[in-house]
Structures are given as structure tokens and as C-alpha cells.
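Next up: a single chain in C-alpha cells, the form predicted on its own.
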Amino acid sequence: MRYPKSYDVIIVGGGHAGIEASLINARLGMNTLLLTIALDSIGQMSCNPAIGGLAKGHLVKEVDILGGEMARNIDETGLQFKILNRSKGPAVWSSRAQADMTAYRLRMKYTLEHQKNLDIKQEMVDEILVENNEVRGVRTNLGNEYYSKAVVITTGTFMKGKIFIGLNTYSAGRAWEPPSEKLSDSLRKLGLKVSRLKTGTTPRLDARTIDFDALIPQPGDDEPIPFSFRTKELNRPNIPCYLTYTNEKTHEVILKNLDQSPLYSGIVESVGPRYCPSIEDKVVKFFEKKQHQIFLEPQDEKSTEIYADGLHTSMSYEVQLNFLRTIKGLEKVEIMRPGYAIEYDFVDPTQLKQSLETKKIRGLFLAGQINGTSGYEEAASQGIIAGINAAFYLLGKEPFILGRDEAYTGVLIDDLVTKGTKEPYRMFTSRAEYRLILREDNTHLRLAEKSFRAGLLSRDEYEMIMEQRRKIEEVIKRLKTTFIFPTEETNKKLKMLGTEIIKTKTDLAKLLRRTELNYDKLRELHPELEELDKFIKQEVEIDIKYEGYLTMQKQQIEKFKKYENLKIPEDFDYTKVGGLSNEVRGKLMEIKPTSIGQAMRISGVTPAAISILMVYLKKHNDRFKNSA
């Protein structure tokens, strides 16, 4: 059946990428359809019951300022909130929240169902309809054909998904949910390169069988900070997690039963996530370690199900139970759901543009684990970018691109489309060259203007953020132009504040750079300073204390932009450039970099090759000559 209603955009998949792509398209006025295998699984947290974490918190806040929902959803459904790495510098501070998985899923489903311009249907997409290398819609397992001008595929682990528990295997996109068996074949027929990856999850335990008194409580922050800049106050519980450890006996059970591991028995051949290894991998590869951390995390405010973070495993049910019962506090534990590994199809992301549109098929966008990433947050950030660009594609606008110098989302997408991945990609702060500027705390300040210009942020919200920025600049200027003098009274106060005396006229900004001083202590010294709210105070302190490093990083960004602004024509013929090796020419033709900067980041493209390319472009391309 050809469905009688046509759509602007069709989203395939109702996971974290699909949700953000659907909502942003509908919010931008696109007539949008979301097709998903199971309506009740929209927003399902397949693995850990948490949002955020190291570098992932940055992604969530970037999704938020671009008009996404993940931050608001976790603010409404979190069980505890915590800032990680508080003892380190602000560049690596990261928000993390434990989630009530059921509440999170239900609220997200409610949000989608009540979103104007969005239809939701439960059907499995089997085929992408294409005509003249341009997407036309999709065909489902029911034979229905839905027509649209753009399609965003966000299938997670569902394409030809296969689950492993010990030596037992069965087809599934997620435990006990059917896989998508035909869609990846359709993508192959369209000329896309499709490969396999693996990931896994942990056993879920019955809280009634855990001795929590033997474990170490891990509460959230007493004064929690919300993810969304729109959330003014968090009225959520602070439910603790608990810490325990594996031991030598645990490791002994695992090592004796490696033949029950599909990874070590050779059943699974695809590559798993390096930075989230199974407990089998940890025990084998880090043999010298006598213990590994295990965090027991609540999955639901009312459920007894506990997630054992750190115990990802695909070993047999019997082995899982045996090694669990060697761990302190888990001596009598019962498994509610076993851990498992899942193998699935993904598309080589180097076949995508920076907009996440495929290079081969116009109007076809991919986002999330289909691009080789892992994690809810990585999926959501891709989903919103793919969604925005699907809408902009239809509106005839320039693609919405975030650079490596602008956002962690920009780093993530640039890494994927420029370098590709052979293992599930996970975001880290170390992947961002300019992480002191791309901090989590200043996300809305640095992206507000770009978001507002793209129509993703309301004028009221934009003006509120601009007022914050003006206030920060005003306070910094005042501190740099307010001086104190080395009087006996001033130096007495400085000693009382635990800092060195001054010998010459000194501005307050210079004093604030001292490690032992903060804005509140400056007010004790100079009561005329106004009282500030926590956020403004924090940003003022960071900007002044790290001013030298920030200036240096801004200079690095200017150098970076110089090469990013040297654009390479989309239809550029690399076969005409003499002096390039066949390997370098092949990589340039495959990736089709949009700028000299991107070309420089392609693995194997040498500085000598870049010089040859720049000389040729300056000589033969007027647009490049002018930009250079």
C-alpha cells in the first residue's frame, strides 16, 4: 500500500538518536513520521541507567542548547546527580545522572506523542526507496510505502542483531526484541559499505538478594546542577549507588570458564568497545590487577532491579551466577536478567558528509550506532545534527555544521567522517584539542548565537543567555579596573584570607588568579563588590584564573580556522594533481574532504601531500585562491 499521506522527513528508529531527530524536525515545522519496531521501547535505555559521564555530559548539554530533549528529560527523571572530576580543572568537569529508566522512557514517549507535526507508527522498515540517487521514502515489513523527501536512519543495534549468552545465540536487536533483518541489505544495494561491531551489557540483579551493608555508598551531590539551561530547580531524590570490587576468586572463576565466553571461543569475531570492555577482557588483558570496581546502580525508583556497572559479560548464565557470588555483598545474589553481547551491522561513517547525509544518496541521513558509535549521548548528538540537516536540506539552507573548535559534537562527527572507526566510538575529553574552551559549564554561552541564528533557540532564551554573557564581561572588566593598595589593613586582611601580602598597587583580577582565593573571598577584602549568582561567579573565576591558557587556545583556534576556511570544491578531481601517491590520492577521493583542514586530519595524508594539494588549488582554483 502506498500510504495516502506524504511526509517531509521520515525517521527510522525510536532510540536516543531517533528521538532527537524526530523532535527537532517537528519543531522546525517539518511534517515528520517516526517509524519504530516497538512503540513501548521509545527512549529505552538498553544498557546503563544513566545519562552523561566523562565528556558525555558535554554532548547532552550541546543537544540541549540546539533544541533537544535529553537534558530536560533526565532533569525530570533522574535519581541522583553528580559532577565528575570536580577535583580537577574545569575542562574535564562532567555531569552524570542516574536515571529512573522507566520514568525516562515514559516521559520521552509522552513528549513525542504530544509533539505537533509528528506522527508515530509501529512498523519495521525493510527498504529505503531511492530514485536517481535521491531518497523517496521507505517500505516496511507490512508492505506499506511511506513517501518523503528525506530519511534519517537511527537503527541502533537492530540491523541483523545477534545476541550471545555463553554458547547460546539468537537473533535480536536488543534482548527479547526482534532484529531488523533486511534494512542493511537495502543499504548495501545502495552502494554503502556495511560491517559488523559488537557491544555488551551487564547482568541485572535482584536488590532483595544484595547485602548493601557490606558495600560502600556512593551518593550524588548535595546541591545538584541540572543538565538543561532551562531547568531552574531540581526537585529529584538523591538515591545512592554502591561500590564493590571483584577479587582473585572472581577472576579464577572467569579464567577457568573462558570456553563459555563467545568472545574467547571464537563465536564472536567482530570488534567490541575498547573503553567499555567485558569483565572477561579485563581479567585476561589486565591479569596483574587483583580487583576491578563494580558500581551497583538502581534502574528504577520503585523496582528491585540493579545494574552491575563494570560487569559487562557474555558468559553463560551459570558462569555469571558463579562469579557474581564471589563478590563482596553479592554472595547470595539472584540474577533477574543475564548480561549478554550483541553483534550488529553498522555503516562505515566515512561515507557521510559533515552534515551526516550520505555522499551517495541525497536526502539520506544516518545517526547513532549505525555510524559506529556507542552510548546514548553520542547517539543523541548525532540525531539532532542529522535531524537539523534533514530539515535544512528540504528548506534549501546551508548545512548546519559544528566545528571541532565549537563543540564536542563537532569533534565526534569530524572524527567519524574523516577517520572512520573499526570499534565502537566513545567520546572522551582527550579527543577535543580545545577542551578548555569547550567546557561543559559554558555550553549555552558558546553555542547560543549559532543556535539562535539557525532558528533552534527562542529569542527570549537567547536574550537571557546574552544577558548572562554581558554580566560576566562586566564583572571581569570591573575586577581588572578595581585596585587595592598595600596598606597595613589590606595586608592584614590578605593574611587572614590565607594568601600573600601585596607590595604594590594590585587589581582584583590579579588577586583572583591566586589558587587560594575566590570571588567570595575578594568580597571580604573589598565589600563594595556585588553579590553574584553561582553560575556568573563560577564563569568569572574560570575566565580570570585560566585567562592565559584560554588566550593560548584561542590563538590555536585561529590557526585551525585558517586551514578550515581553505575550502576544497565538492567535485574536485584529485587525479589531476601530480605528485600524490596512489594511497594518498585514494584516501582523498574516498573521504572527499571539504577543506584543507579536514584533509590534514585524514590518516596517511602527509604534510608533503597537503603542500602539493595547496599549490595545485592556488594555481587552478579561483575560489581557493581568494580564500587563501
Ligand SMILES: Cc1cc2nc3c(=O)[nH]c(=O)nc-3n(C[C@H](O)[C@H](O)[C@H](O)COP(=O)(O)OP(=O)(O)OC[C@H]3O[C@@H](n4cnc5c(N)ncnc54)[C@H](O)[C@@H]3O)c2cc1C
Given for the second form:
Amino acid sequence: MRYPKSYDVIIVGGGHAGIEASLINARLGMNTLLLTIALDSIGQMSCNPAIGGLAKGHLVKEVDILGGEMARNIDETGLQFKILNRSKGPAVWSSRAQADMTAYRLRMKYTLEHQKNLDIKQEMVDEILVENNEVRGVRTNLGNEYYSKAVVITTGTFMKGKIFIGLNTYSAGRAWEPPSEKLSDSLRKLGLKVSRLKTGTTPRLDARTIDFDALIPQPGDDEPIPFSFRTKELNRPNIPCYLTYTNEKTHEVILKNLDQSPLYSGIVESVGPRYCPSIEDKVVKFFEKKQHQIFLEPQDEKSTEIYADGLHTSMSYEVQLNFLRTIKGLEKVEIMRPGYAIEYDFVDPTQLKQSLETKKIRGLFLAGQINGTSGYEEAASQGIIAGINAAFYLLGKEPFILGRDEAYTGVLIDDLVTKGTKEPYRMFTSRAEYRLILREDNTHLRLAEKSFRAGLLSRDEYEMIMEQRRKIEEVIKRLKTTFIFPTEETNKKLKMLGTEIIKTKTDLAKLLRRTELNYDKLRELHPELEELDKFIKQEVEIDIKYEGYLTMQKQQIEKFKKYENLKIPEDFDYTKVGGLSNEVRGKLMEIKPTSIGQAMRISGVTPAAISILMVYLKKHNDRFKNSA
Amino acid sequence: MQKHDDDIIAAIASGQVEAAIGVIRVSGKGSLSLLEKVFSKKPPYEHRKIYYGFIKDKFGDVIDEVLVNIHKAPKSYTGEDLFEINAHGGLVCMNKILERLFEVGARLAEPGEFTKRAFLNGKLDLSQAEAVAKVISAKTERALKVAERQLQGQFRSTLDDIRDKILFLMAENEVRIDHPEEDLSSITQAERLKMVSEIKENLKKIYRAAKYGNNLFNGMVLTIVGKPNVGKSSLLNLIVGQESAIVTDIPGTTRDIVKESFSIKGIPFSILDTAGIRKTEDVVEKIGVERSLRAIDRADIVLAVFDSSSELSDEDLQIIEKLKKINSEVVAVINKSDLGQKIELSKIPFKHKVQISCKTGMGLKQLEDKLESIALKGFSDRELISLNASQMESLKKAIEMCEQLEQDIDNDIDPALIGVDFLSLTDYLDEVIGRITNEDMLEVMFKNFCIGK
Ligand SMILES: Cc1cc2nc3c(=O)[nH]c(=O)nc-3n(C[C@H](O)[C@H](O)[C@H](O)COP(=O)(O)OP(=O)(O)OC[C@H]3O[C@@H](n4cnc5c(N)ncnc54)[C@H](O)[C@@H]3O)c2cc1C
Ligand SMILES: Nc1nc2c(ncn2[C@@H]2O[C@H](COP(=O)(O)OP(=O)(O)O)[C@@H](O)[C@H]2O)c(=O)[nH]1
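Cool, the form predicted on its own is there; where's the form predicted in complex with this ligand?
So here's everything in the complex, that chain up top.
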């Protein structure tokens, strides 16, 4: 049937990408439809029961300031909260929380259900409807045709998903859920390049059969910090994870049974992630390591299922059981669900623009694991960007794009559309060049302006954040212009604070730079300083203590921007540029970089090719507008 | 004159040295109709054909008998219509032909401009063009060999070593950040410091090899000072010859009369203010000490000439005082040693001293060795390289960055901040050792460290 109601935007898939895309469209006033295979698995965590983590915490907070839901959702359903890398500098602090998977999923479902402008239906999309390279809508497995002006596809691992446990295989989108067998064929027909990737998950264990007393508990922080800048107070339990290790016996069981692994017996040929190797991979590749860490994590406050982080495997059930029982604390363990590997179709992301719209078909956007990424946070951040851009496309607005110098989300998307990926792409802080500026703690400060201008942030929230910024600047200025003198009394106090005395007139900012001093200690020295809110205090300290490095990083960004601002027109004709090798020309024509900066990041595009391009663009100056 | 990339350009392509046959190259859109105006053989001109005829001046008189070969766009070296005139009438004649070409609309090509056009028209990629340019610009056989060696990438292995070390250290630093929960057996602080210091030392070595390598490419400027009659003019004649061996100035343009170029042991040198030193047969000009000191600020090396056969005079002492204050290298040339030694050498405070006789030629070899050792600082040709000014500047900053890194690693500061140091380091080294991307680093990280949950 041709469905009588037509929509502005249709979202295909109710995973982490689809949720954000749906909500932001509805919140921006678009008439939105979400189609997903199973309503009961909206917001399902396919793998580990956790949100955030290194670099991922940044993504969650960026989604939050752009009007997304992930941060708020985990703030209400977390089982423990922790800042990772606390012992290192603020640039790499990352928030992570264990989630009550069930509560997480249900709260997401309710949030969607109560969102204005959003219809939700349980149907599987089989085909994308396109006319004249412009999207028209979708056709589902029930034969329904839904019409819309934009479509966002977020199908995760479901397209032609195939699961491997030992030498057994079966078709599935994820564990027991049905796969989407037809959609990727429809995408192929539209001319998109589709390939295969692989990922895996760990066995789920029965808590009643684990000897936790023998293991090292890992609780969350005593003073948990919420993900969302909107959350005023966290009211959640602090349930520990447990740490244990594999040992030589474990490794022996695995090595003896490699023929039971679909990876090593050659059944699975697609590429899995290097950073998230299966335990069999780790044992083989890092033969010299005698043990690997395993974290046992709660999946749900009430359930007895335990997630065994660090044990991704697709060995046979028997081997899984045997090696598990060699591990301390797991001697008598029972498996509730085995680990498995899954192979699925993904769309080569170099076929996308920075807005996540396909270059081939107008109005068709892709987000999440379908673009070759892995992880809930990576999915959510693409979901929100694709969602915003679907809405902006309909509203006739310029695409909403974050630069590598603005957000981890910007780094993620730029990497994907510029370089593509050969393995499931996961975010790392090391992928971001400018992470001293792109910190997690200042996410809302750095993105508020952009978010507000795009209509993603309310005026009240914006004003509140601007007030914080003003306050921080004011305090910094005060510290830089308040001087103390080397009087006997001052130096006595300094000694008491455990720091060097001063010999000349010194401003307070300079003192604050000393490792052993902080704002509160300065107040002891100089009681006129006002008491500050915890967050403001932290930002002031970071800004002052790291000033030298922040300045250096800002210079690095300036250098970076020089090339980003050398724009290449969309209709630029590379065939006219002599001197480029066919390979390089082919790449440039495929990726269509929007700037020299982006062109420089395309793999295989040599510095020599860039020089030719720059010379050529300069020669044709009239068409070469420096947008800066 | 405004210069454009679509002008017709012309230049002598065979070098400036007198040779039996000289070649003038002309390139640009419309260059063939320009040929028509000056050449006795009229079109059609075909690609890769050679035509015999005469170049005539504006009155129709023959300048020279020539062969002209034709290369049509886009198949020529520059990718444009191009022809080459092979003339045998010597420099004077070639200059006349050039002037004739200018009359009908060509302009003098700038150094490297043919190559630049080849590059712009897609005939060369930049790295080739750069290499070719370097080879072209080499003024001596020796510089050419060094340039070619660098082209063949012998210096690559040092760069690769630096690159590998940086990547490893970056990956190691990143592992601390991104995978703190892993109990990765990483290297010790002392080992990290050692690697940084090795990187730094290597960079310094490159810097020095390039600094002195550039002397070989760009040459060095000499000046000769000394009181009247001490033998300056004789010295000039001895090392340069009566006439300069190489003239860098382009014929037809105003000639810079005060500078003469020549080479010693394959190192190009030029001498400033030779007009003040050289004496022609009829004019016997005695120049004063003041004039003799005129060019010392612009010189890399000052040859201070003293008379071995007499004691140091006030004028000599005055010169010594002046030279003590300058930064350039000073070589005391003790001349007229064939007349015996009255001069007290210990009173001459300069490190480099050479005893010589311009009359007998004694000591010339020692002087040349001295000049070579000052120019190349004992680097062998195998070690020397050439880098451009901006690469040198970047290298310098990279070396400073290594120092900062050493300090920061020593203080065991936050790895994220060390990451900022590394980013600056790789930014600086971009032009020298090639771009290091995060992707490269991750590659190394996954290979060397067991990562992942
Ligand atoms: C076995 C496994 C292991 C993983 N391991 C890790 C890990 O170790 N670390 C990590 O960070 N991430 C891991 N992930 C990845 C993480 O779960 C995903 O990256 C993330 O959930 C992707 O979000 P998404 O929104 O793109 O897709 P998903 O969360 O997969 O959601 C896709 C949604 O689309 C719906 N859908 C699919 N096809 C259709 C269709 N044709 N019509 C309508 N609806 C459709 C599905 O019902 C589902 O609701 C793993 C995933 C799996 C399956
Ligand atoms: N015996 C001897 N005479 C020299 C030597 N060098 C130069 N003269 C003579 O010294 C005189 C001055 O030399 P000249 O080069 O004109 O000196 P200038 O005024 O410094 O340029 C000339 O008559 C030269 O022939 C030398 O090494 N030995």
C-alpha cells in the first residue's frame, strides 16, 4: 500500500544512530517517521553495557550539546560512573559509565514515544525509493511505501548479517534478531559501493557461578560527574565491575583449538578491528604476553548476566567454556550466551559528503555502523549530524559541519569521508590532532555558540553557558592582574602551602601555574579571591596551568586552518589539472575534497600532487575563492 | 616588466661557458610564429624535425648559421610550443640572437622557468621538478654529483630512521592515553629520552650537512682586504685567473662589475668588489685601506693579506682590529713569502693562516684546502645535502622542539601535552621528512602494542 501520510524525513533503524537522528528531526519540527525491525530492541546495546570511555566520552558530550539524548539517557540509567585517565591531564579525561542495558533501552523507547512530530513503526525497510537521483521514500517488508523528502539509514550490523560461533554460522542482524537481507541490494542498485566488515562480542556469564571474592572489585567514582550539561544531579547506584586475567593455561586452550575458530580456519575473511581483537587474535599476535585483562561487568541491575569485557571470541561453544574455566574466579562458570562474530554489509563512507549525505543521491543520508564505524557513541554522533543535515536539507540551510579543530565528531566524520576505512572505525583521542582544545570538560563551552546558531540549543541554555564562559574569563583576568609582594607574611604563607617563596612582585596566575598550587590554595594566600563553583574553578585552572601548550595548540590550529580555508569548488574539474597521476586524479574525483586541507588527508595524494593542485587553483584565481 | 606564465621565454640553454655549439631555447604559446620572423626557413615547421637556415637581424642581415629543432605542444619538455636554436658563433653571436628574439616579443627566461612551465603543464611532478631544478642550478660538477646523489635518495635512510623513531615514540605516548587500563610493558623514561636525543642529534647532523651542503650549492662570498701593495690584485689573479672562469651574470643584461665568480675544488666562490682590486695594464690604481674594507660585511670569508717580508705596519694593525669584530671567517694570507719572513705571525690573531707567494704560486694549494675546509667543514660529499631556506628554518624549529620534548619527558608531564610537542615536531618536519599522519601512528601502535578489550 502507498501509505496515506507522507513525511519530511524517514529514519531507518532504531539503534543509537537512528534514535538521535529521529529525535533531532522531530525536535527541529520535521514530520518524522522511524521504521525499525523490532520495537523491543530500540536502543539495544549489542555489545558492552557501557557508554563513554576514552574519546567516546567526548562524543557523548558533543551529542549532548547538539541536542541529543544519549548523555541524558545514561545519566538516568547508569550503574557506575568514572572519569578515566584522571591521573593524566584534562585533555584526555574521559567519562565512562556502566549502563543498566534494559533500563537504558526502555528509557530511550519511552523518550521516542513521547516525542512530538515522531511516528514509530515496526517494519523492515527493503528498498529505498529514488527518482532522478533524489530520494522519495522507502518500501518495507510489509509492502508498504512511505514517502518522504529525506531518508536517513542507520541499520548497524543488520544488512546481510551473518553470525559465527565456532564453525556454525547463521544469518542474523545481531544475536537472535533477524537480519535485513534486501536493503543493501537496493543500495547497490543505486550505485553505492557496499563491502563486508566483521566484529565480535564476548560470552555472557552467569553471576551466580562466578567467585567474585577472588577478584579485584572496580567501583565507579565516589563523586560521579554526569554526562549531560543539563543534568544537575546524579542519583544512581555505584555497582562494581571485577578485574581478572587470562593465564598461560587459557592461552594454551585457545592455541590448541585454533582450528575451531572461524577466523583462523579461513571461514571469515572480512576485516575486523585491529584495536578490538578477539582473544584468539591477542593470544596469537602477542604470543609473548602471559596474561590479558578481563573486566566482568554487570549488564543490568537485576539480572545475573555478566559481560566479560576483553574476551571477544568466535571459538566454538566448547572451547569458550574450556578456556573460561581456566580463568581465576571463573573456574565453575556457566555461559548464558556465547560470544560470537558477525559479518555484515557496510557502505564505503567515502561516498558521503561531510554532511553524511550520499554524493550520488540527494536527500539520502547514512549514519552509524553502516558507515564502517563501531560503537554506540560513534553511531550516535553521526546520527545527530546526519539528522541535523537531513532537516537542514529540507529547510534549505547550509550543511552543519564540525571541523577537526572543533569536535571529535568532526574528526570522526572527516576521517570517514576522506579516508574511508578498512576495519570497523573506532574513535581514539589520538585521532584528534587538537585534543588539548577539544577536551571533554569544555565540550559545551566550545560548541554552544555553533549549536545555538543552528537552533539546537535553547536561549536559556545558551545564556547559561555564556555566563559560565564570561565568569571563567573574568577570573582569569583577575588572577593575571592581581599581584602579591615578597613580604615576610606572604612568604611564610607560601611556605606553609608547600611551595617556593617569591622574590619579586608576582601575579596570582603565575603562582597558579605551579604544580603544587590550585585555586583554593591561592585563596588561602589571598582571601579576597571569591569562592568559585567547582566547574568554573576547574576551567580556570586548566586555562592557566596549560596556557603555554594551549597557545601552541592554537598556533597548530591556525596552520591547519590555512589549508582548510583554501576551498576547492564543488564543480572543480580535475581532468584539467596536468601533472597528476591517474591514481591521484581518480581519488580526488571520487572524494571531491572541499578544501586543500581535506585533499591533503586523502591517502595516496602526495605532497607533490597537492602543490600542483595549489598552483593550479592559484593560477585560476577567479575561481579560487579564499573563504577566510 | 610584468611577467606572465604565458609569455614567450628565451634563454641560452647550453650554459655560459664557451662551447663549440650553443643552444638557445624558446618556449611559449605562439613561439613558432615568432621563429618565422627571424628565421630564413619559413613554415611549415613539424614536430621533432630539424631545420637548417640563418637567423637574421631586423635589417635582414645574417647573424648566424643555425639548426633549429621544433617541439610542438603538448609533446615538448615544457608542454608548450618550443624550439631550440643551435648556433656555433660563440657567446657574442648567441647574445645577438637572443636580443633579436627579444625584439620580436620574447623575454628572457628566469632561472628554472622552463622547468616551472613543464611542471605547471603537468610534465613533471613537483618532486621531480625540484630535483631537476637543483641539478640544473648546480654550478659545479661536484655540486651536481651531490644533488644527484640526494635525488637518488641516499639520504633517505637517515630520514626513515628519524621517522620510525618519532612514530614509535608517538605511538608509545598515545598508548598511555588511549589504553591506560592495559598493562602494556612500555619502554622506560631513560629509553624514551635516549630516542629523543638520537632524533635530535640526527636532525642536527642533517642541519649541519645542509648548512655546508648549501655552501656547495649556493657558493660562498669572498673578499680580499689588505693595505696597498700587499698583493691583493696578484692574489685575485692567482685564484681567479686573469679572466673569470665562470660568469654567472646573464649576457645582455647589465653586468655586475664588482663581482667575479670562480670555483675552487668544485665549490663556487665569488669575490666582491673586484673592480677595486683588479688593475688593468694602463690604470695603476692604489686603493686605500678604507675601500679595501668596504665589502667585509657581505662576505662569508675575508682573505686578509699581509706582507711576509716586512713587519706589521699601523695599517695592518688597523685592519686586524677591524676584522676581529666581524662574524665572517678570516683567513690571514701571508704573501710574498718568497722574500723571506720578517712578519711576526704570532701577532696575527686569526685561526686560519696560510703562507703563500703569489709570485711563485707556493702555498696556493694550502689556501685552497683551507677554503674548502671552511666551506664544507670536513663533511664528505656523501654526507652533504641541500635544503631550501624554509626547510632549514623548519629543521631549526624541530631541533628546538626536541629539546622541549626532552625536558617534558624528563619532567614526566602529562602525555597529552607531550602529544602537543609531537604534533609541533611533525608539523615542522613535514617539509623535510614528509608528513606523519595519525593514521601512520596508529599503524605503528597496533603493530607494537597489544591493545583492545
Ligand atoms: C556482535 C557485536 C559486537 C560489537 N562489539 C562492539 C565493541 O566491542 N565495541 C563497540 O564500541 N561497539 C561494538 N559493537 C558495535 C555497536 O553495537 C554498534 O556500533 C552500534 O550499536 C551501532 O549503532 P547503529 O545505530 O549504527 O546500529 P545498531 O545499534 O546496530 O542499530 C541498528 C538498528 O537498525 C534496525 N534495522 C536494521 N536494518 C533495518 C531495516 N532494513 N529496516 C528497519 N530497521 C532496520 C535494527 O533493528 C536496529 O534497531 C558491536 C556490535 C555487535 C553486533
Ligand atoms: N716577490 C713577490 N712580489 C709580489 C708577490 N705578490 C705580489 N707581489 C708584488 O707586489 C706588488 C703589489 O702587488 P699588488 O697585487 O698590485 O698589490 P695590491 O695593491 O694589494 O693589489 C706588485 O709589484 C707585485 O708584483 C709575491 O708573492 N712575491
